[in-house]
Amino acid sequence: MGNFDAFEQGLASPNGNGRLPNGHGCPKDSPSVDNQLKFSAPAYTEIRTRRCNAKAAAESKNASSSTYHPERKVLLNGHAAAAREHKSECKPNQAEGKLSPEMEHYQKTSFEEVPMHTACLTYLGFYLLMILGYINQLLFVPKVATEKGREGYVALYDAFESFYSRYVYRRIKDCWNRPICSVPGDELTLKDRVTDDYGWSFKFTGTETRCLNLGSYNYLGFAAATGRCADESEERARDAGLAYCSSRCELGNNAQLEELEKLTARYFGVEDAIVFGMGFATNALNLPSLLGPNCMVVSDEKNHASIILGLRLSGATIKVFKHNNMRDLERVLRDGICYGNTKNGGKPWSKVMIIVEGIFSMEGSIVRLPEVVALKKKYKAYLYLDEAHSVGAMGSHGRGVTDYYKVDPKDVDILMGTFTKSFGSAGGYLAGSKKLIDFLRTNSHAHCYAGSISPPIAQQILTSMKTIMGEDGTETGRNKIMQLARNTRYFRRRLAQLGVITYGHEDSPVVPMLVYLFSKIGAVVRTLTTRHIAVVGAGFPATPIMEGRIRFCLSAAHTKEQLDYALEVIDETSDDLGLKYSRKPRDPNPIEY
């Protein structure tokens, strides 16, 4: 891959950056360094093409026409400016119940199939970079720290897990854990860093890169410095600290957030609520206490990796069915339980969980919920229904899949999500009956060993959460629903008209768009970054070999002209580097926002 971290001979100052040693293109006494952010370039070299150097050319010569730049956007005490509302009536993001539920699925998911070209180029590629690196750690000594005295001693790691870390994921390492220094709004401010070694380390380099966010699960805009819930968490901070040190079940229990346990509950329709200091934990540290050696869990094979571990934990017996296939769920149901426990003589199952999500992270695809009910209903299994990514984003009350589908949220047996996405603070929340949640107040390691959450994360899951409900007066919460939905299917259809291949439910804020070949993933990221739009790539172990992608994240926060904007780069980038896959026929008419 060679060393990506090189800026342009042309911007060349003495600081090496192209930028004065303060970070920004202006002295530092300079007045308008207090009103306006400057950018600096950012630390990758554009992948050169047949397209770019007239690409840049036109963008000189239009510069001043352009409606949309991140680097030209005025700041406000350095954070952007607020979106503008648009009027005009939208629809909001609620199944039409015009068709079944399984035809309404075909109709709006989309998995197109990889050209067979494509596939054959991507294990290839992918092969010749294990075989290059094994090549590299035969012929050189690696940059990495050897334990010493540790002869006779069992690996501590797996060997393929670091030959891979150091020989495939380093080449393109700069494009993921990237440091930023701005709260993850529409816009956002990456640290820029260098490396001199190949992806072996990094350096700052002191400057900054105003970008355009593609990459948070900001879904509702509510990330942001300043505003409502910001002042009243600023205010919480203050009167109460910004941590109780402690469990809830000792001495971190506190009346707010006892009020917000009541409020998840009324939001939810359901009878009572718990809540957790973090999202992962949620899930990990609560189905082992939910589960145990004589259940069966029926599980999505797409399900995060906090579903995996907590089941892992468990002990229970784990049978994995094809992607939101209800046939394939309905079989495994069936066999699983007219055969039984077959460690166990074939005796019946104590308990029997199907486990899904609302919207699966990494595919954009929303859960076929009501035919999931109807077959927890027939075989009498329990349902677990992750709603991370789903609730806020989906449905008319931004209530999550429940509320998309009209599904009523009791014939749910436990609602899980997060409030580190939609409400833009930390932890999680499992939802249900009184005597559920009862039984893990006693039960949960989560509840009796983590610490409970900081008041100021709890106040602006609360204001965040009455604001969604409208019980602040206002119509905030309904507009950014609205907007949500309007930017989501805006985005999409574009995508599509673009001609490359996007996964994914066309009410999903999670757009996969896939560019197959790991190579490739680098060179997208790094050349929408010089474009001042940040992304978040996704390829193997997180995804399969061939199903490289880039993951888009929308939000109620971003705008019709930052949409235009970031959708030419992509068309651009997607002519130069050969992204527009898609046989599908492309719709001819404009797409109406």
Second form
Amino acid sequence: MGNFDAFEQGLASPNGNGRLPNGHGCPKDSPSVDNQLKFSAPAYTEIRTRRCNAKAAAESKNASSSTYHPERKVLLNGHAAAAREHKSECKPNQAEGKLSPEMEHYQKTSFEEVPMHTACLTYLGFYLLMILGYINQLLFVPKVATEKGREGYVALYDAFESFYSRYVYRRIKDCWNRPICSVPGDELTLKDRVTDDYGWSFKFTGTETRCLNLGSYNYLGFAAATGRCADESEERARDAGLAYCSSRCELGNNAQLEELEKLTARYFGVEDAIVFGMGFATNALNLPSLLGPNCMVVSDEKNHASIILGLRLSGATIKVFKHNNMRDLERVLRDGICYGNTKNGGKPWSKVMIIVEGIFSMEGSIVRLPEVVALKKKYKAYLYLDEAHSVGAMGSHGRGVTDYYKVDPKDVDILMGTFTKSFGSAGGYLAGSKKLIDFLRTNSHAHCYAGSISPPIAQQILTSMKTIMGEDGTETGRNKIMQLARNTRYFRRRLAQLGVITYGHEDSPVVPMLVYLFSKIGAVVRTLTTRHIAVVGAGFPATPIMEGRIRFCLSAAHTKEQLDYALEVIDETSDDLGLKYSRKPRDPNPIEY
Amino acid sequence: MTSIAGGHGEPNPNSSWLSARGFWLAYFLGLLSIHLILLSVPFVSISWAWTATNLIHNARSLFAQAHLYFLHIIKGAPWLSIENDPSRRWTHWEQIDDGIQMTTTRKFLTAVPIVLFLLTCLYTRNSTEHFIANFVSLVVVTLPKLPQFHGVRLFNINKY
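Would you generate the structure of this protein in the form predicted in complex with the partner chain, following the form predicted on its own above?
After this comes the whole thing, all chains and molecules, with the earlier chain placed first.
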């Protein structure tokens, strides 16, 4: 098991040429030599000329060279479709007033249902895993599970509760938490590890694999160790140190953070903003300040755990509506408001708040913002929009879903987001009216008790935000947004053409590809790693049991050649593993970039 | 473990995985395969009816055991629950759909033992001992499914 040559080679080749030791279970295909070459720009173009020659004839050559020009007029949906004007492929959209928001959403989103035999096989696969796990649990006690020196004490772990993590998750545990040793930009370097005892422990082999990175939340490509953001952050770290170690209300406040807040407010076009050191905590600790026991919250089915935790801490009454379903939302709002607070004898609620996310990162779907805003106004509720994944990634100016749908940001009462994904930094923000932010400055636990954002991190946010807004004087921000939009459209269309099922809206840079069976998640992740692509898989219980998926996160840093390479590999892998479930008609024409 | 990959997933996936698409078919197939395996055990092939009888009966009571055990005796969920929510003390049956009674899944799972019982009576031609055994196991399995028994622990068995 594993590749013993790697052990003997030791620390020989740091760039993983030819030896690919991974966790057990990776298929022993012998990829052709050109696949194992290092991945810098020359290798990509080389692969392109050799393998894509057949496709090059189909691809119109002018598509990649002349259409991409930053000064070209951009259509409202945020991508340079200028090249397509002559083909009149521009779909009518809501922002142009040609199509109602409902129809547009319906047209652009797809959540194809699983074929019945696959669903059955998934269940049977789980049964088998469970049965084997039970037998395993009865017969063998793993050495990590025996507790020494604890006679007379209650066991630390209940055998039933740790069943899943020990007997199901452990088998493909090598696909998660993989250590890397480079900055996770468009490519990353994985440290290879092997497991001798079937997933209980891992050992590093000493070699590394350079992979194309399709798993990091790096939408605008700011995750880089070089470049202007990195230089300015480094300077700032030298000037101001690494952390203030104090809350904003005491010693942790400084001019840079005030500047950051003003810049954030200007970025969104609202009155004021407040920033926090941690994105998860922004949700979890501010929702209790905003909501209390006599409030009703209507939250989407697939909201993030930070929102759910914040809501539970606040003590408000939570009502869940079906994911992105406007009729269900209306029904829940109506019932809630008509019947009042049932725990209080039917008195009216003091606040009704709708909580949705901009892009739902497990589904790849985008919230139907114009309709939610219309409902909010009709029923006089507040709207809290969590733009963790959509700020920077959506909209023609990178301002998020409000920009994408051309909705006035002042219509959304509370805009929340994180700096982790598109800005390449860490932390979260809340933006809205001055009254709201003033309230939060005194009443928010995350502001008064938690430490402030560290100076180099804040500098990274400042630099990247100015770049996106174009205030640094270059066109880099604009280019990045364009590039991301083109990558998204291209990748999603090519995947649909291959015939795999992907979920979500066609403009969201998060692309979940469905593999359904639990073991296929492991197979795909391992196979793609041997082919030098790093992806993230997600299965039960993070997703519904039927829908195991591989989630691709596209980035503006990806070039077309990298995407083409990835798509080829995905094509071959899905042929081998049988992932082409889609029953929709496939577009026979070659897709232009 | 419900916070794999940074916090996705619902707070208790145990409540909804039984209602996903394809479960009913997979359940039937599983039941059918157990039945066929038992049918093919060689030492009980004296006569066809007697075979089918005993085997369905065995499958039935064996299955009632399985049914009983997985749905009604084990509490909590097989992944580490870091939260102190009430589902730690609920059996899987009570966790389905977070406690709402009479949903489609619950109706399906209540109907299956009953249908199986009727089939068994058909094949055993209502002979007394088989009937008694099957009836007892049916009652034991159907009682906890009634809405009145939600959360009830008779004689404090299985309370904590």
